[in-house]
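Only one chain is given next, in structure tokens, and it is the form predicted on its own.
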Amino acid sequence: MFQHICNGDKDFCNLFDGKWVEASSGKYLTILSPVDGLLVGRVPAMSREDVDRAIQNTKESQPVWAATPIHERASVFYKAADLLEEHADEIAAVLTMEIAKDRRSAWFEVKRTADFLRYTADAGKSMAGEAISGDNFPGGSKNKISYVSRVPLGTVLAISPFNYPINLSASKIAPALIGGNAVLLKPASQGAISALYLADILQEAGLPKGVLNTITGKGSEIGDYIVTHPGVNFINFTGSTAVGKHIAKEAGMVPLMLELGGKDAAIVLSDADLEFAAQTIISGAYAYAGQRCTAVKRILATGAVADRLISKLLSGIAKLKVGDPREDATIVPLINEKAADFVMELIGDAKQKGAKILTGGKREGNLIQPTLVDNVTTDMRLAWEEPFGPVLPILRVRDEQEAINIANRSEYGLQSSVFTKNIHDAFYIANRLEVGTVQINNKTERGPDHFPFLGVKASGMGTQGVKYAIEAMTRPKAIVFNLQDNGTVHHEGPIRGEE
């Protein structure tokens, strides 16, 4: 079925105007597996000229797509969801080798994306305009009526990350398309092959040519060119805070949605169910080796609570499977050597300044053992910087107020967790945390995908979640009817069609 595999079984092409094409230069980027270092495939290294053509093609295709009835747009997503599920095992296998995601999580990402597409189709069909009577406002009149509808912005640039190349590509593409936009998808190089499978699925499901085009290539060569391109009307980016800030600076007046980094804290109170808290925190901190923006990245607890919690954490961490994602390991090789170097750098800084490595702290290639670090203090980098790896620091605090203060001192503001049996304490702390979402008695996490998902401060801009994303990538348009006293619309000249 898949058409984007162009030459043999290792060279892949980009989607352009309904066809699968190579880069005009003939150059490729080589994608090696973090699992075994072997070749996963090659993707085209597209040029600036290729970007120009792809964006221009979306401009030619988007008006026809915008004029397509929403129920017809939705039908593409229903079919694409079915195709994703039909090929889930094959696509999950690609995910496993390209980004070292364990088989179960890879399969779940594909299934979750199918659910996302169906829900987006349903949400799109529920979009409705509204009529506003002029007499609602003082001095207004019933003779003035505003009909307000939502219209597309034009071409949406979707830039997806390596860690969820199927799901986080779809979370940008589907709301944009159901709103009538065209999309240019620029996936991270590592993860691009998986993202191209999604584009192929959407094309096979009946998406008209030119409505979705893809661009692969080095960010250093085409990144700034794309985000400053005058043909881009909206940028939807997931990635690091440093890159997000750079895009915001370069993009100027183009509206943005940015999903950036986090330093999500788990605040554990003395009355919490510590067995449950430990199991939940372990799941939140170490799944996919911690390579998630919503991973639990620090524990804040009093010394007495920390002492009781540590033994439960160590017991659970010892049960984590470490190694090959094909064997359903939880702790898998990090995406590249640079990522592993950075994690070890943070661990080394903490150890040098007096922190205690309770378990882990060792490395073999890009594989880092699950690490728990106690007695982390606020002068250590591990207290503040996002490792994006399997390391969890414990910061001992005097009381809940100090926990709130330390949590809020972070440059990030994505999510936090509070573990307690006291609803009053839960809401007291939740109301004071400077984050997009507070989880009560749960790990920090993204879903369900119809919930609002957002970060404040350096964690992002804009609100995701199906309905919110559709609204972000469309705009209201008002048409005002001015009625005469007899109820007819005032006009001059012949009515269109009667000339």
Ligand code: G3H
The other form holds:
Amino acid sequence: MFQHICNGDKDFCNLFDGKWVEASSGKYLTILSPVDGLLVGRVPAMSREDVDRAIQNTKESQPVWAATPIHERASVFYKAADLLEEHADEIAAVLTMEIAKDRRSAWFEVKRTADFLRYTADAGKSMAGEAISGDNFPGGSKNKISYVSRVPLGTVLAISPFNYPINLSASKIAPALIGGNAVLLKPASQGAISALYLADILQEAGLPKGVLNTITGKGSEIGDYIVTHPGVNFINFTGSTAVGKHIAKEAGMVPLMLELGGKDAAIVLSDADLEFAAQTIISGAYAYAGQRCTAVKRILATGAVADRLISKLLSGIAKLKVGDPREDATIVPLINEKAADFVMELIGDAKQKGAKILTGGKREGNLIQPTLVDNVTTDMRLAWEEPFGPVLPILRVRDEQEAINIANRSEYGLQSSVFTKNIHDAFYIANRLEVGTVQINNKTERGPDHFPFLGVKASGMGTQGVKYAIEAMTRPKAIVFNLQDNGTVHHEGPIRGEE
Ligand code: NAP
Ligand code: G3H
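Next up, the form predicted in complex with the ligand. The previous block was the form predicted on its own.
Time for the whole complex; same chain goes first.
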């Protein structure tokens, strides 16, 4: 097991045509742990030639895979799910050191991925086409029938972010593969080692060679080359809005799914259960030190509500464990120095413009104390920018309408929460929020993974969620039967074999 560890115990290889290979240049990227700064391992820095070979290989393998019955494709996922669960502790330990995710969340990411693989296999087996009669449309006839099935697109390029290297790789790979596509996975460099474990497991579970290949290397160096490669038929990207927008410009006419950044608002109304709202918002804002696209990234409440909420938030924040993800801290070191610099910059800007730091605001290396900032106003960067760190701003609003206006002024539109006991108010606000999903009385979050998950505006395009992702990475193919009145097929040209 684990053949991707291919050169000593710290050098990892890429999956190519069923084999584990180094970069043709022999070069590696060094992956250091955000936890202790020590070496986690090295992954190959693949070259453009390696990319060409990997994509060409998917082209050769995909038709056979597409011709494989879906129930046989599905069997690979059931086996892979079992293997993931069998090795969950081991893989979670790798995640913990590579991306500083606390042990419990890392283990849950692996378990969630196993569930995702099984559900995708089931959904794939339930995929059905349709037959449409011509007479449904004015002037049409019952003698015209469109038989519509779904066919794969070809090679899907999956690009995943650092914060869910296993789950957000699988949520692209599995729906693409069950739909009959081949996949080239380009994981985030910090997270690549974890993602290669997933590839290894899929390979071990019986995926035919060349149906899934992996390419590691810096996005800034090989990214443009991959996304503009003529062999790519669909790009499924999760990551920052900046890189997503860049890919959209580069990619030309290749269809895209983009899951990008967010600035999810929690709108808290005066009748909400404030104890519950505070606890839920804390877990939404600070889990994995706020490094989730769906983290609660601002609170919108009237002054009276904010005053009552703050003491509850502060007592909850004081209980958060800060430090080492191996000891299940919630507030863990951020992924790198640059990320921590950025969060501190946003806090500094808010402070300098008159916001009040209620707790936190301090940093030790990449570790930033959980920070709650009151009196954040719309001239401050913290009101609008995504920190991807453990800082939560409170914007005091006049009323519900101002909360809706400020929520919608954001360039992002991933999710929002509304906390209230009044279902009418909840729906009034939910209907007016320009986001993919509104959570009523819950934190913003992606799962369960069969729900549609999408962002609008700068938060993305296209919809994840098992069924939606399979549909996005397949297309309808229509074959139209034109029958004659006596029931025989109308055919004006020579019949095959009689030419
Ligand atoms: P990122 O810096 O945008 O990187 C995402 C992926 O893109 C990585 O694999 C990266 O590779 C690659 N990449 C970088 N430049 C590229 C280029 N020119 N062409 C092609 N690929 C390129 O994002 P991140 O820091 O990993 O993740 C954090 C961001 O992702 C946050 O903004 C967060 O909100 C967002 N996110 C959104 C969702 C969602 O579902 N909406 C989920 C998770 C995260 P390298 O690592 O080698 O640079
Ligand atoms: O980081 C973005 C992920 O899609 C968030 O997923 O809400 O399950 O943490 P999550």
